[in-house]
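Presented as structure tokens, the chain that follows is alone, the form predicted alone.
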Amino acid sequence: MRLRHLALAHFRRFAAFDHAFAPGPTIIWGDNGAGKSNLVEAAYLLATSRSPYSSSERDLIAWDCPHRPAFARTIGDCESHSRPVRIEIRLVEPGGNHSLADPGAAPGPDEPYHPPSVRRRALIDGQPKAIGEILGHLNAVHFSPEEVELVAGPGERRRRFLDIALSQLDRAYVRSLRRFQRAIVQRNAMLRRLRDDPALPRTQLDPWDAEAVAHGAVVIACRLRAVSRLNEALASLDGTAPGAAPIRADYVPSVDLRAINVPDGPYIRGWDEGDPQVVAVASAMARAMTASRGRDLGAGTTLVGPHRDDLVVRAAGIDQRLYGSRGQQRTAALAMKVAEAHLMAEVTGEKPVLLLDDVMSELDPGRRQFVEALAIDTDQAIVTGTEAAVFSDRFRGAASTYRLQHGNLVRA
């Protein structure tokens, strides 16, 4: 699996960008602020439909885009199982109609401009698709110094890690996650209505409870299976460097799942009606939601379910969020990302694209050597840094090396 060609228009720092990527590792180095992370971000956007750096999509549109309504375009020619596919994501200010032939008109002012809102549009091989349809065409694993928050940050960060990995692998997971999220929004609105008007019957929660349980159980069951496979991969890593403590991730549910058995074996995409693990999780979740109704009403929000679950990442049994040093947390986060890549390769039969953004400067020589070996061993890796010297001679010899200058990649 690889990204063969990337083209950008009005994306972040790039008014225009066009580059063909070779298989194997590609090194992109340049000064801070040159736009290296923007290229990694664009590739990750094509894989997941989301930015790894910003939750505000309007920030992805270049502030000096000369068109009104403003827009940005990311196009990737990809290859999966030896089949070509073109993925395109357009970020468009409402009111715009930005086709390839007519990208916009009316130049705007010279001062920075951020559209008040942005809509995402997706195309696959030139055909408009729902944004979720791009998932799975280009699988990618992203790692940057900020990924230490995967271990050190709040539970939301670790749930997002699972959601992004599984969304690239399993469309059944995506459907169940979205339907669960919609059910929780409706249930929370009903909780607030019932709190404000105690005369309303609590049975009005019943349909939303049923919806949340049906889809939340699939989400939890998928996560349990994925975490089991992540731990299989983590056990083989030996901590990512000689002498490093072994890493393990434990799923921490908000409902009692002690009676649930996670089946051994590879992760299975999709779930049959009546799957025993999903049924068992649904039963446990239904009991928990019923027991929590009083607390939920008081809080005006749903306090149990997969949106409240967490992962505890441990090294030699020690919770790294609470007791790990910054270096240990970074090592644990790296191990989790490597395990994610193993999971993707196991499920799809293809290694994902590795997007390693300014990672080397934060690692000691032993872990730097580990990451370089990983990038050489995969089908494709895009690795950035502020100077070529941060990479070993062996790695530079195996990689296509470019310097990013004035928005262009120059062979180095």
Second form
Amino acid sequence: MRLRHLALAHFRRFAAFDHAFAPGPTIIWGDNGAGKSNLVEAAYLLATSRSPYSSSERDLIAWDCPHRPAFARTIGDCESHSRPVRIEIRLVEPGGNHSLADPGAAPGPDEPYHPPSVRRRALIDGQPKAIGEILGHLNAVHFSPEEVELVAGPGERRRRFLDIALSQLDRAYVRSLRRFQRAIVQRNAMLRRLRDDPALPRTQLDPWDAEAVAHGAVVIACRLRAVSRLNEALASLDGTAPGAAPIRADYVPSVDLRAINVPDGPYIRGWDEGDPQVVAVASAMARAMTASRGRDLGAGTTLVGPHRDDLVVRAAGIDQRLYGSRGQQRTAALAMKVAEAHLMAEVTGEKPVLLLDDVMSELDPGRRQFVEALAIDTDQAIVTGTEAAVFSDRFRGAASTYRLQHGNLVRA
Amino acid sequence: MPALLPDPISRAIESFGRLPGIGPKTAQRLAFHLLRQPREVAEALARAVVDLKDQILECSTCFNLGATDPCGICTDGARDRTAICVVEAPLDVIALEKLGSYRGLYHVLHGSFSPMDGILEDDLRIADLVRRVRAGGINEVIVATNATVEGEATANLVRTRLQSFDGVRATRLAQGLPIGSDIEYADDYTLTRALQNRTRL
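Okay, that was the form predicted alone. Show me the form predicted together with the partner chain next.
What follows is the whole complex; the chain from before opens it.
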């Protein structure tokens, strides 16, 4: 899995950027504010359709862009299973026409109009596609100092970790997750209607329970299997850095899954409602939703389901969110990311691109060495830092090293 | 703001601007276009719009739109009166009628179950459907709602409301491969469904 070439237009601070990446590690160093993270962000956007740093795509557009409507464009020429694929994402200012200054481009299918958000348009090999179609063409694992939140932050952060990892691996997961989320929005709206008007028959909740369970059970089953594979990978890290203490992640469901056995073996893609394990999870979830109805009505929101589940990350059995030091949390987060890369390689048969944004300065020498070895071992890694000196001579020898200055990469 | 445009023009722009998919720019273009057209064009448009409201009726049996009540399909003696096809919108009836192969009756719900849009069971024509089935003579209700989350929930609701009627078969449209397309290009969900709903060769 490789990103061979990255081209940007009006993306963050880059009016234009073009670079062909060599295989193996690429070091990009430069001053704070030079735009190193923007490059990592662009690569991650092409992999996941989302920014790792900003929840609003508005932030990604260079607003001094002379075009109206303003837009940002990222184009990645990737290689997956030795086949080239070109991924393009355009972020377009809301309002106005969206044809851009590109007469050859056919407009994408009409999407509902949401004024405050930026429109995302995706093209694969020049053909307009739904944004979700880009997932899986460029698989990436991203790590930055903020990723300590994966362990230290709220449960939402860990659910997103699982969702993004699985979305890159399994289209069926994306579809089930979206339909589940939609069903929950509808169920919550129904709950509030029932709360406001007690005369309405409660049986109108039944179809939403059924929809939430049908798709939510697939989400849970996929996550259980993925977590079991993550733990397999975490166990293989034992004794090596970063696992000074053995790290484990346990899925903490909001519905009672004690009767569910997660079978060993690789992660299987494309699970659906008919799978026996999904059926077992679905009946547990259906029971929990029925039992939770009274509380849900009072709260006006759905209190059980995969959107309420969490992942507890433990080192030597100790919950790192509650009891880990900042350093231990960072180590545990790094281990989770390494496990994610293992999972991706196992499922797709290709090592993902590692995007390591300014992580070296935060790590002790042993872990730095570990990360460098990892970056050399994978097909491609893009590694940033504020100075070349944070990287070992051995790593610099194996890497293509560039300095980012005035928006250009200069061979260093 | 001082009135830059004579009142009739700004009223026309305002009216066009209220239509779905028409922005302020397009509304202006439409208004000025009509201004330059012969009077007959404007009159034909005005009449068509008013007739739409005056002459289109909702069938009190199937709730499809038509020029008469009951509608042409409901009064057509040649149709199979034992089957009802439940759809979300009148346009779905047209799509099915184009086939020519479905000879049963219809029931238009006028929407799908969507609490977030304020559409609850009573806003759909489900109670009327139950009444039609209770009146007897129906062997099959084919639920042809969309394959969206809302369409599935609507189908689920219709199924539960009809489950007490013995001898009435509730069915759902099959989901699977589009005819004439390559398996290679089918999206994963469609392909999964096609596999689940496979039929004996």
